[in-house]
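Read the single chain below, which is given as C-alpha cells and is the form predicted on its own.
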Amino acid sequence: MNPLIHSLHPYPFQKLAELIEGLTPNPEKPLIKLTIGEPQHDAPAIVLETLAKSLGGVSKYPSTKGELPLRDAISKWAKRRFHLEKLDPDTEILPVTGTREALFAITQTLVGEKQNSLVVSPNPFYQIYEGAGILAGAELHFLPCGAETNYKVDYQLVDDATWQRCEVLFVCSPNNPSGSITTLEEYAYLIEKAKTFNFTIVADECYSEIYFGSQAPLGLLEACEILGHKDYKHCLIFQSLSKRSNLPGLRSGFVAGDASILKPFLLYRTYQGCAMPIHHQDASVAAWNDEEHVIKNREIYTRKFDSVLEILSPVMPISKPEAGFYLWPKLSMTDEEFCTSLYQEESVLVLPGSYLGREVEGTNPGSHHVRMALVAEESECVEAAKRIRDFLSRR
C-alpha cells in the first residue's frame, strides 16, 4: 500500500459524524443541514431535456479530450464572461469530470520537478488541496486567511525561500469558504513570482457565478488579459458546472489556461481514465450556452442572503459575502461546542470552522468560526437562521 495514504487526514464530514455520534437532535424540530455546498435549486429544464435526448451516447466511448462541441461551447462562455480575446479550444480548454477529481489530478501532473517541493494552500481550504499534494509527495505550506487579515492571504508576507520550492499554489476565488475574492494587483504580484520561481497558479473558480450585485469577480485568466499576459503562462483555473448551474451529480467541468501543461495533463488523464460520458457533454453544451439560468440562480441566493442576514445580523457579528453561498461568522464560544449545541437544541447542523483549516504555529484561523451554506429553499434557511437567532439569545 502507498504509505502517503496514511497521512491523509479524515474529510470533514467524517469528523463531523464522529463529533455529533451519540447526540440527539432535538425531537420537535425537522433536522436542518447547512453544512455540505450541495446545491438545492432546481436543475435548469434546458440541461435535463438535452441530457435526456442524449442518453444514446451511452453506446460510445467518450474520449478524454472530450468533443469539440464541448470544448467550443466553455471557450465562448469563458471568452464572455472573462472578457478573452482569445481561448483556444483545441489547446487551451480541457473538459473534466468536476473540478474535485481534477484539481487532485493537475498536483500530480505538476509535482516533481524540484528537490522538496511545496504545495502552497490557503488555511482554511478545501481539503482535496492537501490530500493532492500529500499524495504527490509534496510538503504542504499554509498561508493564513482570518480575521486579522480580513479573511484574505497576504502574499507579500511568502518569502522567496517558499517561493523557489512551490510547484503549486491554489487560489481559491471566490474562497471557500470566506467568499473573499483575489484583486487584480494580487494576481499581478502572483504571476510575476509564477514567471521568476517557474510555479502554476491553481485558480479553483467554481464559485464564480454565485456574487452579489452587478460586479462579476475577477477571474486569473481575466487578469491576465488585462495585465497583456496573453498566453496564460503558469496559469490554469478550474470552473464547474455543480454550483454555476446547480448540477453537482453531472460532474462536469473544466480546465483553462497554460497550453504547455494542458498538454501533459492530458496525457495523464488519458492513463487515470477518466472522460466525461457523451451524454454528459451535450447537457453540459446547454449549460454553458444558456445564462438565463444562471442569472436566476442568483438572484435566489440574494434574496435568500438578505433574508437570513436580517435575522442573524442583530445577534452575531456576520455579513455577506463578496461571493459564494457560504456564511463564515466569527464566534465568541469554540466552533465544536456551538455546532454540538446548536444541533441538541436547535435541530440545526452547521460545519466546525477548525474542520476546515490546520493548526500552524499553534493557531487554526478557522478555529471560533463555523460555515454555513445557504444552499437549501429560502423557508428552510430563514427557519434555520431563526433557530440560530433564538439560540444565540438565550446566551
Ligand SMILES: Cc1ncc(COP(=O)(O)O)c(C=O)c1O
Second form
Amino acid sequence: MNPLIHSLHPYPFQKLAELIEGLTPNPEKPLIKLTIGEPQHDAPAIVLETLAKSLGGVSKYPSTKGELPLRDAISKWAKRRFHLEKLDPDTEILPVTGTREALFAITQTLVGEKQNSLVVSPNPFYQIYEGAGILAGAELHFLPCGAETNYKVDYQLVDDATWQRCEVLFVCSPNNPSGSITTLEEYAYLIEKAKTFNFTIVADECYSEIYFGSQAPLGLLEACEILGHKDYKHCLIFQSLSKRSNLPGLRSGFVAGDASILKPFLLYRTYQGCAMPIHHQDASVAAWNDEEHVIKNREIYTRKFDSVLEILSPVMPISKPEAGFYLWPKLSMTDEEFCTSLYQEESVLVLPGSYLGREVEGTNPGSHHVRMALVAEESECVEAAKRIRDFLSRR
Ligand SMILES: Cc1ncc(COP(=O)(O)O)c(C=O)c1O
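Can you give me the structure for the form predicted in complex with this ligand, which would complement the form predicted on its own we have just seen?
In what comes next, the whole complex appears, and the chain from above leads the way.
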C-alpha cells in the first residue's frame, strides 16, 4: 500500500464523533447539529425539473471535458459575475464533479516539478488541501490566519525560500471557517510571487455567492482582469453549485483560468475518470443561468444571521462574517470543553475549531474557536442560538 496513506489525518467529523462518544445530549431537548456545512435550503425547482427531463443522459458516457452548452453557461456566468472580458469555454474552463475532487486532483497534477515541493495552505483550512498535498508527496506549509491577524493570512511574512519551493498555494476566499475575503492588494502581491517563483494559486471560491449586502466578494480571475493579467497565468478558480444553489448532491462545479494548466489537467482527469453525467450537466446549465434563486438564498442567510447574532452578540464576541455561512466565535474556554458541555447541557453540536487547524510552533490558530454552520432553517438556528445564550449565561 502507498505508505503516504498513513499520513492522512482523520477527518474533523470523525474526531468529533470520538470526542462525544459515550456522552449523552440533554434528553429533554432535540439535538441540533451546527457541524456540517451542508446547505439545507431548497434546491431550485428549475434545476430539479431539468434534471428529471434529462434523465435519458444516463445511457451515454459523458466526456471529461463536458458538453459545450455547460462550458458556455459557465463562461457567461463567470464573465457576468467577475466582470471578465473573456473566458474561453474551450480552453479556460473545465467542469468538475464538485470542488472537493478537483482540489485534490489539481494538486496531483501540479506537484512534482520542484525539489522538496511545498503545498502552502491557510491554517485553519479545508482538510482536502492537506490530504491532497500529502498524497502528492509534497510537504505542507501552513500560514496562520487566526485571531491575532484578524483571521487573515499575512503573506508578507512568507519568505522567498518558501515561495521558491511552493508548487500550489491554496487560497480559500471567502474563507472556511472565518469568512474573510482576499483583497485585490493581496492578490496583486500573490500573482507577482507566483510569476517570479512559478507556482499556481488555487483559489477555492465555493462560498463566493453567500454574502451579505450588495458587494459581492472579489474573485481571483476578477483580480486578474483588474490587474491586466489577461491570460490568468498561474491562476485557477474553483467554483461550485453546492453552496450557491443548494445542490451539494449534484456534485457540480468548475475550474477556470490558466489554459496552460487546464490542458494537462484535462489529460489527468481523463485517467481519473470523473466526468460529470450528462443529466447533471443539463441541470447545472439551468443553475448557472439562473440568478434569482441565488439572490433569494442570500436573503434567507441574511435574515438568519441577523436573528442569530441578535441573540448571541450580548453573550459572546461574535460578528457577521464577510461572507459564507459559518460563525467562528472566539471562546474563553477550550473549544473541546465548549463543545462537549454544550452538547450535554443543551443538545447543540458544534465543531471544535482546533480540529480544522494544525499546531505549528506550539500554536493551533483554530483552538479556542468553534465553527457553527447556519445551514438549517431559521427557526432551528434561532433555537440553537437561544440555547447557546442560556448555556453561556449560566457561566
Ligand atoms: C472550503 C471548501 N472548499 C470546497 C468544499 C467542497 O465543496 P463541493 O465539493 O461540494 O464543491 C467545501 C465543502 O464544504 C468547503 O468548505
